[in-house]
Amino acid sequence: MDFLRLDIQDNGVGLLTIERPEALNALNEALLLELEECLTEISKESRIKVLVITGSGRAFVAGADIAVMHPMGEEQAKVFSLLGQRTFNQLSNLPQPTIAAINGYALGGGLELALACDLRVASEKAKLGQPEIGLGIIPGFGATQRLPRLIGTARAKELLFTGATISAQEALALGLVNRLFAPDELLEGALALAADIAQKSAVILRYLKTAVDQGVATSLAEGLAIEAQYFGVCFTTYDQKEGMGAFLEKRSPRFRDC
């Protein structure tokens, strides 16, 4: 791969690193297409129970490549937007839980990539924002939809309307990130969180992620019906019998790697 490196650990954690440090890992068409192809393979990779995504160098992803976007016309820009949305939807729809380890700048398309992950952890020195308004455009890779769903409409609009870059501490207060780590402890912290999740049942994690994602996109009544459906399905699995059996026998469960 030209822009990505995938490392799979024995504990079921996959680490995907974006490697375009000379451009602060800025997103162009080639990188997005490579990411799309890589995510397809990850979705079928049974060895990966949890995926961590980070960037090389001093940026997570500093945004989409402005030099590439500057000469675009309306149709080209729409196609580029749809490519980014398709790729990030693929990330969001991965069966495995995903964690963005934000090691530096996460701006524009970089923050949109992080928003497509299930969880976000950040370096205490990270900077986050959607600065597109200052470029005379709006976000095109999902921020106008995912950001309000995560932190609320009014707070999202403030970030989008002002184009402000905020600190990791402000992002934590807004609920934009889950945890902060010292810069030299970020990757270790993200991988430890992933390892903790990876100890759980892979099949139940997938049901849980699906129930949450489907439920928040609908009404409470419909969401509760989705929950009941997947709750029932859990009782068809080996891991439900093993988990409850282990509890009753006062021992640690031994879930299947599936």
Ligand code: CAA
Contents of the next structure:
Amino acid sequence: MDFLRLDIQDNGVGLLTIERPEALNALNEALLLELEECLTEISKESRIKVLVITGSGRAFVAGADIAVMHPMGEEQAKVFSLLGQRTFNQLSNLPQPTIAAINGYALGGGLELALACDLRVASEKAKLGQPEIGLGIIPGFGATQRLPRLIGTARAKELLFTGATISAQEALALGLVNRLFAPDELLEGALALAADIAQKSAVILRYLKTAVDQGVATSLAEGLAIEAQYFGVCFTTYDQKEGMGAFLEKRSPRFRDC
Ligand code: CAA
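We have the form predicted alone; now please give the form predicted together with acetoacetyl-coenzyme A.
Below, the chain from earlier opens the complete complex, with every other chain and molecule after it.
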């Protein structure tokens, strides 16, 4: 892989690092296509129960590649937007829980990448924002849709309309990130959070993620029906019998992910 590195730990945690530090990991077509291919492999990789994504160098991802976009016309820009959206949808739809470990700048397409993850943790020194308005464009990799769903329409519009870059502390207050870590403790903290989740049943985590994601995309009534359906499906698994059996026997569960 030219732009990505994937490390798989024995504890079920996968660490995907974006490696284009000379351009602050800016996203060009080749990087997005490589990411798409890599996510397809990860979706089938049973050794990865939780995925952490981070950036190499001083940025998480500083956005889509501005030099690549500058000469584009309408059709090319739309195709580029659809490529980014397809890739980030694939990330969002991964069966495994995902955590963005935001080590530095997460701007434009970089924040959109983080928004497609289930959880976001950040360095106390990270900077986040959707600066597209200042470039004469709107976001094209999902922020107009995922940001308001995450932090509310008015807060999202303020970030989108001003293009402001905000601190990690402001992002935490907005609910844009889940937790902050000291810069040199970020990766360790993200991996520890991932390892904690990876100890749970992979199959039940998958039902849980699906129930939440399908539910928030619909009405409360339909969402509750989805919850009841997956609640029932849990009882067809080995891990439900093991999890409840372990409680009744006053011991720790030994999940088999089936
Ligand atoms: N695209 C292309 N190259 C980028 C880039 C980007 N988004 N962000 C940084 N780079 C490149 C710079 O051009 C520079 O390259 P050279 O060394 O060859 O000149 C290198 O990365 C280092 O960047 P800086 O010298 O600018 O570093 P800095 O510390 O002075 O500033 C920064 C850091 C504030 C993040 C600044 O680089 C910056 O503002 N980057 C652009 C951020 C941005 O606007 N992102 C949104 C892009 S649009 C988008 O993402 C649309 C969408 O939704 C799909």
